[in-house]
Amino acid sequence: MGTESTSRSGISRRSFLTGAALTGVAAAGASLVGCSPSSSTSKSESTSNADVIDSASPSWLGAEPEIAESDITKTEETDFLVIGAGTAGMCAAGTAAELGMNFILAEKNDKVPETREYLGIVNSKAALAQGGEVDSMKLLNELTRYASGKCNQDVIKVWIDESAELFDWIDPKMQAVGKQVVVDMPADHETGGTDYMLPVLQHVWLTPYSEPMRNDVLLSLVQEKSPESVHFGYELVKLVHEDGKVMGAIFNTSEGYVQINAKNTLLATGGYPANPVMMNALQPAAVGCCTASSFNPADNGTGLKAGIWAGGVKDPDAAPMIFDRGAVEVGVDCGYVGEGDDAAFPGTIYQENIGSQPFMKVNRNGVRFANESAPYDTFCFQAGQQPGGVWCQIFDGNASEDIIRFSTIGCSAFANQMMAAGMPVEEFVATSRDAGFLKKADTIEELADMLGFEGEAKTNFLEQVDRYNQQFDAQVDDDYGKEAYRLSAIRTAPFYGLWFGGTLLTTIDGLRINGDCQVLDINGAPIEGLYAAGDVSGSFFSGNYPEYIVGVASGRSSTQGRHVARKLAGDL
């Protein structure tokens, strides 16, 4: 996720598996974002553009840092500078290493981030062998529909056309460390109350959370072929740029400021989910429906801001990646606690996977308000319009059988697999159970009290349970159109309830790029020497993460990183 990644110093694999107002700049943010402020190292192509830039600059962007030449303690030279060792950056660096390029990989942390072992791949040999052929043009237009047309189809086509080659490149490396791939074949059934396209895309390496992970495998490749190329502890400060051309970057390191001059620079720095000031300004709807975070703490938007300072243009509309898994105690609201850079979401459980199961979910008034069988963020955004932005999920003693029948896709299918393997539901939600968030009762009335329903809300809740049971008996959801096979009865003790908000994974609205991942300026022209891949790049998503296009974010990021390296090496 993440970059589809989580920091090893932050979220544990156990917690992953188990589980705002605008500040006055948002109005400008929709029209601004794109324009870089003038500075001593950045010149706009025209005086009129510079005037627009200065007048539109939002407070979250700030001024580009000024680093005196005398403060530079060391200067290095390279042909290809990769900034960020996440999903996109490691594929770029691994490709560069194999192709014998002169490159440097600069990462702010002291190790590569942990990655998800999932990739969305279009028409791989492994998928085709199982009958998983995807209509690439239908997929292109489905993604365009998800984005309401606010995308660049040439950017999307790079992933569609080149991801199979990426898989051919990375899979043997994973097999060499004992990880075999499984192609996720979704069931052929109606999904989400409508007929969503469910293409065969997700490729999962077995034992996905055991080391070495994909980034570790690629790091070994890079260090073997080009051991001097990896620089950890290099925190990006700014790009070196002048007259519409990028010529490298300046980093803050243990040795002081280091400048790396480069013929070409790739930003692969992730999104800005760890920057609450930017989130409040640019993504208030996401903030308003989230209780927890599952992002890489290093993804603070520095790369995005650096690209804008260098003349790049940001996607004007928000595109968050939110999963419906932020379990919380009774009474907790969505949104940040605290102010400014110190703001944080209140939830401590980042990924309670069962939240993605389509059980009955109600608001604080005790009533349903949306179809629970929908993409992760769709339900979260629906909940964002309810009191507190949170919802309560209800299930009973037959939950294991229900989950298997629900047959969800993507990473929510982990619940299906665990139930099929015989894991008790309470063990599956052990993190919430041990924290006291999961409520368990012998009667629905007792459960209602434990979940905080009082007065009219309790009456509503009990009536809602009765109505939901009637809908299950009739096998028809005549309120919100949920599929019959995703209805479930609430009659068998014990009864369970758990409050949720959304979990913010990352942001996927970034710098506008063309099909070769070149960053574009305000006039739509490529900025010489500057590329972006992964979550710091844009032109692919808008408004949402297309959850039913499973693995597209990781697949997109990996394919883009490899594409840039191959393009610069003359391998395309």
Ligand SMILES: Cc1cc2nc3c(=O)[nH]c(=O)nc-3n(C[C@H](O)[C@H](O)[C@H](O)COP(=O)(O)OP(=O)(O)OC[C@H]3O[C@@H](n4cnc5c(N)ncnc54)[C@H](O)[C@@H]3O)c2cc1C
The other form holds:
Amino acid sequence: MGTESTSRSGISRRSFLTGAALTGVAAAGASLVGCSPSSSTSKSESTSNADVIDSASPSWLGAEPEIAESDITKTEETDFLVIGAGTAGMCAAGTAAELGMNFILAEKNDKVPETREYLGIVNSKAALAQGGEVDSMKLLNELTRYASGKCNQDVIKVWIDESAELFDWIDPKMQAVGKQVVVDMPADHETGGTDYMLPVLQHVWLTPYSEPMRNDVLLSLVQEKSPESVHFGYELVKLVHEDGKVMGAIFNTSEGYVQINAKNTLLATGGYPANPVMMNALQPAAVGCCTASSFNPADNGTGLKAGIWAGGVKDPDAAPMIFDRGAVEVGVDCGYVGEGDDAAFPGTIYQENIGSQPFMKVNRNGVRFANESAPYDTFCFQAGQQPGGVWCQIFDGNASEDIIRFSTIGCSAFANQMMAAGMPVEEFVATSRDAGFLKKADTIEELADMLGFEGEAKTNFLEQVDRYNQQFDAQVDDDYGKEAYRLSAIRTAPFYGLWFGGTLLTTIDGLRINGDCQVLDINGAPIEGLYAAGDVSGSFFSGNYPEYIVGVASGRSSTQGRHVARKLAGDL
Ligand SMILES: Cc1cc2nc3c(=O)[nH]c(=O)nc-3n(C[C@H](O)[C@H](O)[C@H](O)COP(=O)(O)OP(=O)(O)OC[C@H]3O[C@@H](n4cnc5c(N)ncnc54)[C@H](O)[C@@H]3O)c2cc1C
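Please show me the structure of the same protein in the form predicted in complex with the named molecule, now that we have looked at it in the form predicted alone.
Starting with the chain above, the whole complex follows.
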């Protein structure tokens, strides 16, 4: 091992570059990118961030594309370049438009993406009016616990402190198009086998359930105030940077390469869920517990790579957003099918909502293995350690009553609402039913056969159902500690079973930022001219998505986008 002082991340450049077997560097590099040299590295040994990445470049990162000046067909100038017209980018652009900034919004598609409707806002007027006050400091520390401390509390605080102002900004715009906000109050009961915090955060403008949605409203605002600012069909290729300073970006467009010179650039390009090479390298646990894709196919990590090429540092540990809803046919395993860029999850169902209900769930051996009452991804990660990574959910003819009693929160509560409105459970799972994935039988034995349990697994499964029924009768889960009200009997025909894996929605680890969303370099210093908001940014989550902090992903992305625009406009 080398003797140099260790860097902020505890990894010295010498030990990293020479102490490790060079063959191991490529593999290790995935998690070490941008984490090696310390500010204490002596001048003679110092190396640029680009050199370090070159030395340790993980294969998923690749080299920054080289584009000759002669290949640039057009150059434009702006004060503020927003790249990506999603949750974060639209709040940045909407704010910039309203504040009269000189800006360009560059988006690779020809429209804004689908709006993510569950917006997490802390202590909005609407929430306070209905008694939904949140203890901000408790929330801050809860999020820090979810991230195992691998976050920046100043970054989290921007969402906690400024999302109520975001609500004040956005709600009148939604009201103006006839939309009323609904603030969801979590049911007044414990959730999960431990004491999770269930803050009142969830704001939705789905009343009435019709166009326009939030992103459409913001796009109209931008188009009305500054129509020339919106550039659809602009795909980021790389940032323009020199000597640690970012000065714009180069885009692939229908007119060839266009360079936009900007005083400040905001990356709002989302995560990297659509990049299987990055997923395999950075998120093996997520890949190992997913059967299905529910992500924006545009979000392929180009923005994150561009940020690293320009000197930014990525969170060393990954964080995926996974929901427990990837319904599949009997025998399908989690993980990608295919190789490299062509790898894809096998599932054809994007999200089967009932997967989030805490019914009895068993593995391929026919046995339970974990408490089913937990945040969506917790059960997926546990299933990822079981054969094939999948699990089977069992329910019976009383499923509607059970779902109403389970009273789950977040978007899984859609099931409670539909059951309360009288929708038959088979209609609720019509996608899986019509695909033939939902198995329905008059007896448990018959169901076991249809679900593929054979031999010992079938014996286990039948015993497991008996045991679960006894636990329901006793109102005690003495195997995994699920709350009594989330136990259910499996005695009333028809009996149903459906196999699941996780479904990948997005990734939420990214470029390290400070509270103002400035991208940080290897020494923790802000890179001049470069900001990141939303899923391309990091410093907020680690390892998991805290689903019980409902809407925090959209909430932080929106708040960050608005924060950057306000900051640059001198409005903060
Ligand atoms: C189906 C689904 C439902 C969800 N529901 C919720 C919810 O209800 N509440 C919640 O809190 N979170 C939800 N999430 C998560 C949430 O969507 C994200 O955390 C959030 O949208 C991130 O915002 P963003 O702006 O970073 O990314 P996005 O909203 O994904 O926007 C990224 C934009 O960048 C563009 N882009 C990508 N690459 C390039 C490029 N190279 N050049 C130019 N443009 C590019 C994309 O086309 C896209 O428009 C959901 C996610 C999914 C997939």
